[in-house]
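Take a look at this single chain, the form predicted on its own, given in structure tokens.
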Amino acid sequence: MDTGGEIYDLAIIGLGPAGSTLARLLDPGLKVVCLDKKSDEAKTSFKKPCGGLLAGDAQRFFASFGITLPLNVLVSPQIFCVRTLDVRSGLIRHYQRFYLNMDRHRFDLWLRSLIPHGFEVLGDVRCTQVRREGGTFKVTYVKGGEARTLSARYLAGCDGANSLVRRSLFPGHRIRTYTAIQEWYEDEHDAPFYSCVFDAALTDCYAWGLTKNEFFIFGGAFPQKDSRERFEKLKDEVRRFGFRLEHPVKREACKVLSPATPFEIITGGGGAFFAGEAAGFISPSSLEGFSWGFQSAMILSEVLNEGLKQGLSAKALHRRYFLRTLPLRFKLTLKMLKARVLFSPLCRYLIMRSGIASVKLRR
């Protein structure tokens, strides 16, 4: 089924932090359609596997717009200390951090609720095809078991690590990818905590453990080959450090990006734009993507709002977006350098051994 001769100015695929922020900041005079996997029905909706921690940079972004979080987005407890564990050396240090502990699904739905009412929002849909045709983009999606197609002059891919838009329009582009796996357990620990776990024998990235309401989440990012086996081995390793990981109530998995060089970041071309993790804007040192999604979406909204009014070509719009995201690329390059230090077993051992910047717990 085709939606007819109607052509949107812009179609946004994915309404996570990047997509919802882009839609919220666009000129309300534009004709915009937004497509999202999630539905309001929590039990059946797609949910992004995520630790759900809002870091300081993301908090500053909200502060710059005077936006406050609703109470129902937050969960208990709010933790101010990260217990960092290096499995191979056995070293444990604690570092002060200022994260907000959230329910990721409710957070995404709240962000989506901020989109102007004049834009069309299609929830609980699955995009199946994106293609260029006759000077426009054709987006095929399934809703309620029925396939439909819409047309748009421009396209914004905000659909995460496994972006359909990126795979369809730029099939040769590659960004370093890990498999993130996490399990939920009924929390049996003596006290709530947030932990960051390193095990160089099983992953050159990291793992995490986090109390969230009455549950404890344990997960990690692993090389795609043998990721499940690596996850199970890591669970065995951390049990001797007091992690209680018996009888998971659910398991989640997804792809997560960790760009190795600034050249892996893709902002788009030919009328298609990328923001957030779909573009590769995600920290390789922490896998934090909220702040990068917010910032890249804000820049893209400014470029489109200004450029479309000025009648700029798709090529000129893309060039402007590329240039304005150069500061983000520079910051991300610094994060790549930080990751090389952080994930180096020797460097990490020396840093943790020194105790620099760590917090001494008082019992």
Ligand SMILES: Cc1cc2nc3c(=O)[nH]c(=O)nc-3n(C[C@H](O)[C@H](O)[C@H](O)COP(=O)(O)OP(=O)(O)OC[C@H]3O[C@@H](n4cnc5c(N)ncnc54)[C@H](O)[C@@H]3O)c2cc1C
Second form
Amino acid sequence: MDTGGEIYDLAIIGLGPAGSTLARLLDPGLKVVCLDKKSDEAKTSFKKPCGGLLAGDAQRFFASFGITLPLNVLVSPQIFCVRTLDVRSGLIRHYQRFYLNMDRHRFDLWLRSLIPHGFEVLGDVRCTQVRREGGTFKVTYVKGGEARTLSARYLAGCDGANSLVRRSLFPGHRIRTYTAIQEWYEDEHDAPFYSCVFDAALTDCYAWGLTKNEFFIFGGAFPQKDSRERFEKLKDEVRRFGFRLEHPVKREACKVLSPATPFEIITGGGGAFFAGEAAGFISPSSLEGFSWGFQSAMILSEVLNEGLKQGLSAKALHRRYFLRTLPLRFKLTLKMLKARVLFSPLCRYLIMRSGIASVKLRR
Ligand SMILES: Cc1cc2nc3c(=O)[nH]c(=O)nc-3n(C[C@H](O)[C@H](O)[C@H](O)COP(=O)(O)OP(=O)(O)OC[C@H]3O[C@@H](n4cnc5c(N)ncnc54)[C@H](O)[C@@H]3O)c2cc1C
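Taking the form predicted on its own as the starting point, write out the structure of the form predicted together with this ligand.
Up next: the whole complex, starting with the chain shown before.
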């Protein structure tokens, strides 16, 4: 079913940190529709698998807008250091960190609540197809079992790692991808903690363990081949180091991107723009994605607000967005270099062995 003849200026697909920020910062005079899988129904809604840690860069982004975080987004406890474990060498070090520990789903819903009222926000809908047709984009989505189609002049793919928009419009584009798997357990550890785990034999990325309210989450990012087996093996390994991982109450899995070169970042083309992880904006060294989603969405909003007012062509808008995201891509390139050092077993061993920047624990 077609939703009538009206044509939106912009359709935003995905309201995670990138999509909600883009919608919040766009000129309210634009005709914008936002579509997202999530619903307010906590039990049945789609929930993004995530660690839910708000890093310093993301906090700074909020600070720059004078935005404060509501208490109900936070969970217990707030942790001041990360226990870093290298499974192969058996080395353990503690490093100070300034993350905020959050409920990811509540965080997403809160970000969505900041979108101005003039925009049409469609929750609990799944986009199934996007295509170019007669100078506009046709977006097909399913709501309550019924398929509908809307039209928009421009498209913003903010639909995360497995972006339907990217796969549909740029099917040949490749970004290094891992499979993230995490399980939730009733927490049985003596004290809450946050841990970062490296095991070069099982993944060239990393794994994490984290207390969240009464639960302990253990997860990791693995090469896509044999990811499940690698995860199970890693669980066996970390049990030796005191991780209590029996009887998971929930298991989640999704793709997570980790760009290996700056050329893997894709900002869009032909009227379709990407922001956040859909573009490949995520730190390959920490898999921190919120601040990258915020920053890229903010830049995109500025380009669209100015450019549409000036009547720029799609090509000129893309050029501007590409150029304005250069500093972001440069910063990401530095993170790629950092990831090479961090994920090299020898470099990591030397850094951890030296104890540099670590916190000495006092009992
Ligand atoms: C296991 C794991 C743990 C992580 N932990 C952290 C962390 O602690 N801190 C951090 O900063 N980053 C973390 N990240 C990275 C972070 O989650 C992402 O980089 C960030 O969420 C990207 O934001 P985004 O808005 O670009 O995309 P997303 O947050 O993925 O949002 C995309 C949204 O699009 C919607 N969507 C997708 N497809 C469709 C569709 N077809 N139809 C309708 N809606 C759709 C979904 O509802 C989704 O919410 C983690 C990632 C993983 C996988």
